[in-house]
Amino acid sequence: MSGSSSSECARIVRVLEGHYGHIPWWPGDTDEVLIGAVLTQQTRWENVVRALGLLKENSLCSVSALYDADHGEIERAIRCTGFYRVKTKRLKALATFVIEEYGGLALMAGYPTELLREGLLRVSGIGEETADSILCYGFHRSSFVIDAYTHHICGCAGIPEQKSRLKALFEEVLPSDPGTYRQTHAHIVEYAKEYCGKKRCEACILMNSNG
C-alpha cells in the first residue's frame, strides 16, 4: 500500500470519528445480522427493518427457522425488500451452510475468521461485502466492510485502491478491534448518506479539512 493512501485513509478515520463519536449501529443478534446482510442487498434499510419485523412475527427470524421453512413462507415475509425470490434462495443457501457445515451459529462462532470468510464466500449470493458484514457485525470479527459508500468517499479523497486492496488498507491503519471496525464503517455510511447522497460537496469536511 502506498504511504499517501495509508495516511489519507487514517485521516478519514480520524476526521469521521471526531465528527460522529460513538453511534449505535446494527444492534441485532447474530441470526438477525446474517439475515439482514442478505436482505439489505439492493434495497433501502427501511425495507430490511420491515422484513425483519415480518420474519419475527412469523417466527422465521433465525437461521434454524429459515433452514426448516419452505420458500413460500420466506418470500411472503421479505417481499418488501425486492428480488424476494432470489433473496429467499440466498437465505436458504446461507442457512443450509450454517446448519450443515457447522451445526449451527454457536458452533460456527468458534472457528477462525479467515476460515469463516472462505466458507461464506462459497455460499451462493454471498459476496465480499456481505461476508464481511456478517463477520464484522454478526461475529464481531476484525474484518472491515468495503461497500459503495467507502469506495465513493475514498475515491473523492484520492485513494486509488479498491475492493480487497482497500479492505487491506483500512485494516492496516485501524487497531485490530472489532468495535473500531464497526464504528468506522458506521461513520462512513452515515457520512455518505448525510453529504454524498445529498451532493453537499461544498460542505464536505473530509475535502475541506486537513484532519
The other form holds:
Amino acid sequence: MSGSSSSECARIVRVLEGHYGHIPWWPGDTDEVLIGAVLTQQTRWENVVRALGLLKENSLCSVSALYDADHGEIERAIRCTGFYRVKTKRLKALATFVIEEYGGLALMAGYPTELLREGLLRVSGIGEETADSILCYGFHRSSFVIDAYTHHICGCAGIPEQKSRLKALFEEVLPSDPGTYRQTHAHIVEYAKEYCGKKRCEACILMNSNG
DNA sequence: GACCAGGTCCTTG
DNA sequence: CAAGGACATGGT
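Next block, the form predicted in complex with the DNA, ref. the form predicted alone:
The next block holds the full complex; its first chain is the one shown before.
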C-alpha cells in the first residue's frame, strides 16, 4: 500500500488473476457487443441480456438491422434496460456511424485502434467507457476499460486517480494482449460485484490489509 | 418506498 | 474544469 501507482495496478492484476483464473466474459459476436455496450450504460447486465434476447427475437440484434429499424420497435425491445428513449437514439447513432462511415463492421475491423476510438467518441452517446468496451470486447483491441467498478476498486486499493489516468496506468502495466485486457477487466468487475456491498465495502478492507 | 445499476450529455458555478 | 440533474426500468 505504499508502492507506486503502477505497481499497485500490477498488484491488482496479479492478485485477481490468481484468485479467479480464466473466466468467460462478454461472449457474443461484434454486433452483440456493440449493442450491449450501449444498453449496459448505468444498467444491470441481466437486464441487458433480456433486451438482447428480445432484439434477437425481432431480428434486430445487428448493426445493420438497427440502422433500418424504426425507433418504436427498438424502444419496445430495449425498454427493460431503462433510459430506453435515449438509448434508442444512441443505438441509431452508432449504427449510422458504422454503416455510413465504414460500410459495416467487417470493414471497420480493418482500421487501427486509435482511429476507431476517435470516431466512436464523436458518436453522440458513446463516451470513453463505451468506446473502450467496444474496442476491447467487440474488436479485440488493447484498449483498457475503466468503468465505475474499476474506478471504485482502484480507490479501495489505494489508487485514487481519475479514470483517464487509471486507463493509462493499466495500459502501462499490462502486456499488449487483448485477451489479457479483457480478462483483467472481467476479474475486476467480478471482484467488485462479489465484495462491494451497499453499506460497507469489503473489498476496501481486503485490498488494503493484504495482497 | 428508498436506493442503486458495467454512462453520457447538458447546464451551471 | 467540477458538480449536479436528466434520462427510466427493474431488482433488493
